[in-house]
Every structure is written in structure tokens, then in C-alpha cells.
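Only one chain is shown below, in C-alpha cells, and it's the form predicted alone.
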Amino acid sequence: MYVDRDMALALALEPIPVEVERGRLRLYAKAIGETNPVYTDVAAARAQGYPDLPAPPSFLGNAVELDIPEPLSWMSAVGIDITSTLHGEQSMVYHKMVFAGDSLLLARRIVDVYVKKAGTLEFVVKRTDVLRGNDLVAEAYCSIAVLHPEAGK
């Protein structure tokens, strides 16, 4: 079954809080082998001029999203069976750092479905929104792939 496009880009999903905490961020550096002591080291964040620990640039597309209770709601919610889906395309554009300590709001919508393959693939696109208070910290957005093999016959 195909999304209904409209009813996607229309949907309200729910803006979720996300508390940056610095075991966290430890954890995550450690886990992608990042060695640069500012990640894990409060001294060392400070000495450089951070106000606590910085996240890696890759925190708020891999950790913080998938760390939400049901992150893959939003696609149960556009009627998105999760058995036929692949990761599509994964991409950031970053405003400013995001350090231990923050308070984000994950604000999340639908911005676009298309079909590709002769209806074989259809897309849809989640553009999540990591604001600190009104300000823009980062985009994050994540491309799934829904299968529909049964267009191919």
C-alpha cells in the first residue's frame, strides 16, 4: 500500500525533548573511535573553549533520534509497513555545535513522498529540526525506502 502523500506532508508529529548528557556523548565518541580528548574530557572541551563537552558532528542524525522511545513511529503513523522498508539516504546541514548539558526539542515532519522504478520504490523524507530554545542548532533528515514489489508484475 502506497502512502498517501497528502495525508503524510499534513501529519503532526509529536516534538520530542532530549536532554544532552555527557555519559552519552562519552559513550558515542567511544563507539565511532573518536580519540580527540574534547569528546570525553571536560579539561579538555574547556581548554579549547567549549562551554562542556561537544557532540560529534554525527550525534543528532545517529544517537539522539534513535535514543527517543518508538523512533520508527512516524512511519507506522504514515501507514508505513516496516517490514518492506530500506535506509534510504541520511544527511545534516549544521547551525551550531550542541554541547552536554543542552536541552533540544526534536521537532519532526514529513517533507516529501515520491515514487521511483516504475512505482516499484517509493520514498519518504523526514525532516527533523534539533532546536535549543528558537534557535536552529541542526537538519537532519532521513530518507526511507518502501518496497512495493508487486508494481514490478
The other form holds:
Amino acid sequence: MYVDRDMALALALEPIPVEVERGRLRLYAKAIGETNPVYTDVAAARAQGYPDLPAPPSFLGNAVELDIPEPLSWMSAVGIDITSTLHGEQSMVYHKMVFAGDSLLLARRIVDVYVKKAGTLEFVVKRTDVLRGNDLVAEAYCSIAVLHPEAGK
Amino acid sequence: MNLLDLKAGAELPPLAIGPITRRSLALFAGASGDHQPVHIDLDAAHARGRPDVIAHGMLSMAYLGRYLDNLFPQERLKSFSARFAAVTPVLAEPVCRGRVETVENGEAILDLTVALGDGTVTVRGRAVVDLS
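Pass me the form predicted together with its partner chain as well; I've looked at the form predicted alone already.
What follows is the whole complex; the chain from before opens it.
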């Protein structure tokens, strides 16, 4: 079953409030093998001219919005079987950097649905606007590939 | 690296990542918030007919982000994208590579890849860097 494009584009998704924490950024740095002290040591970050530990570029990709109880419910809401999906693409546009101590609001919506490869692959693109107060600090685009092997038969 | 030295066609020094262990996946699951069993639970992977767990695509993108952060200060990064082209198995040893595609109007566009030891390209990425 394919996603109903009109329904998906109209779907209202609850905005997610996120507090960016130093401990979380340090764990993220450890997980990705980041040894640059700017990402773990507040003094090093300040020496670089940052107000606090910066969130690394990939952190805004999904790390900040998976912490809600049902982070993938936006997929089931449009009828996607999560077990037949792959993360196809991720992209970010940065307007301002994000730091530990920031209170963010993530405003999400589905912005595109299309099929490729004779219907065997369907892509659903979710856009997340990362807001700090009234400032749009980043945009994140997550493209999920939904596999439809039945279409190839 | 001096950003003003970036010239179209230049290859950036590669970054070799040590083997991605199950511990790497456990840490990244906790740090990224992506707790999907396919990445951390061998029993769940078996139940789905997979021989093993697979690495998060975003972990490879995170390695590319780390690669970029250590080439230039992060505030210069204007945009960053990744297309996940192939699955990364446990114990893979990916290598991040980059090449300057164009330098125009105070911006460089970098072509990025993450590849495994057997040559499989797992991620194709792109970054726009502010040189001004």
C-alpha cells in the first residue's frame, strides 16, 4: 500500500520541545569517536568563541527528535510499515549553531511523497524546522525509503 | 588546513574509522536516540531473518560530520547531506573521503564518501562550506 500523498502532506505533527544537554553531547561525541575537545570540554568550546558545547552537524539530523515516546509514529500515521523502511537520505541546512543549554522546538511536517524504480521504492520526506525562540536555526530533511517488492513482481 | 587553499579537484586527507563494534552501536543508539532493534538486538535481527545487526546510517553520517569538523570550524558548514547507498555491517572499518567539487562565490562544495574495505560505498554526501 502506498502513502496517500494528500493526506500525508496535510498531516499535523505535534511539535517537540528539546533541551540540549551537555551530558548528551558528550555521550554523542564518545559514540562517534570525536576527540576534538571543543565538543566535550566547555573551556575549550569557550576558547573557540562558543557559548557552550556545540551540537555537532549530524546531531540535528535525528538525535534531537527521537526522544519522544513514539518517535516513529509519524510513519505509522500515514500507513507505513516501519519494518519495510530504510533511511534513504538525510540533509541539513544550518542557519545558526546549536549549543548545550539551548531550548529548541522542532516543528515537523511531511513535505514530499514520490515513487521510483517502477513503484518498488517509495520515498517520504519529512522536514523538521529547528527553532530557538523565533529563530530558525536549522532545517533537517529526512527521506525514508519504503520498500514495495511486490510492485516488481 | 587553510580554507583559502581549497581548489576544485583537490582531494582532502582521508579519515579511517576503526572497526564499528557492537559497543559502537550500543553507544550510538543511546546517544542518538535511535533504539531500533535492527541495530542493537541480535535476537531481533535473527527473528527478522537477518544474520546480524547493522550499523545506523546516521552513524556513518556522524563520522562524516566529524571528518568535516576536524577540517574547518563548524560555523563554516552551511549545509550537509548524505544518501545511504549500502548497509554497513558490524566490524566494518569505514573510511571517510572528500574532494572539492567547486569553489565559487565564497563557497566550496565538497563531495564526500564513506566506503568499506571492500570498496563498497555506503554513503555519498555533500557539504557546502563558507570560505568568506
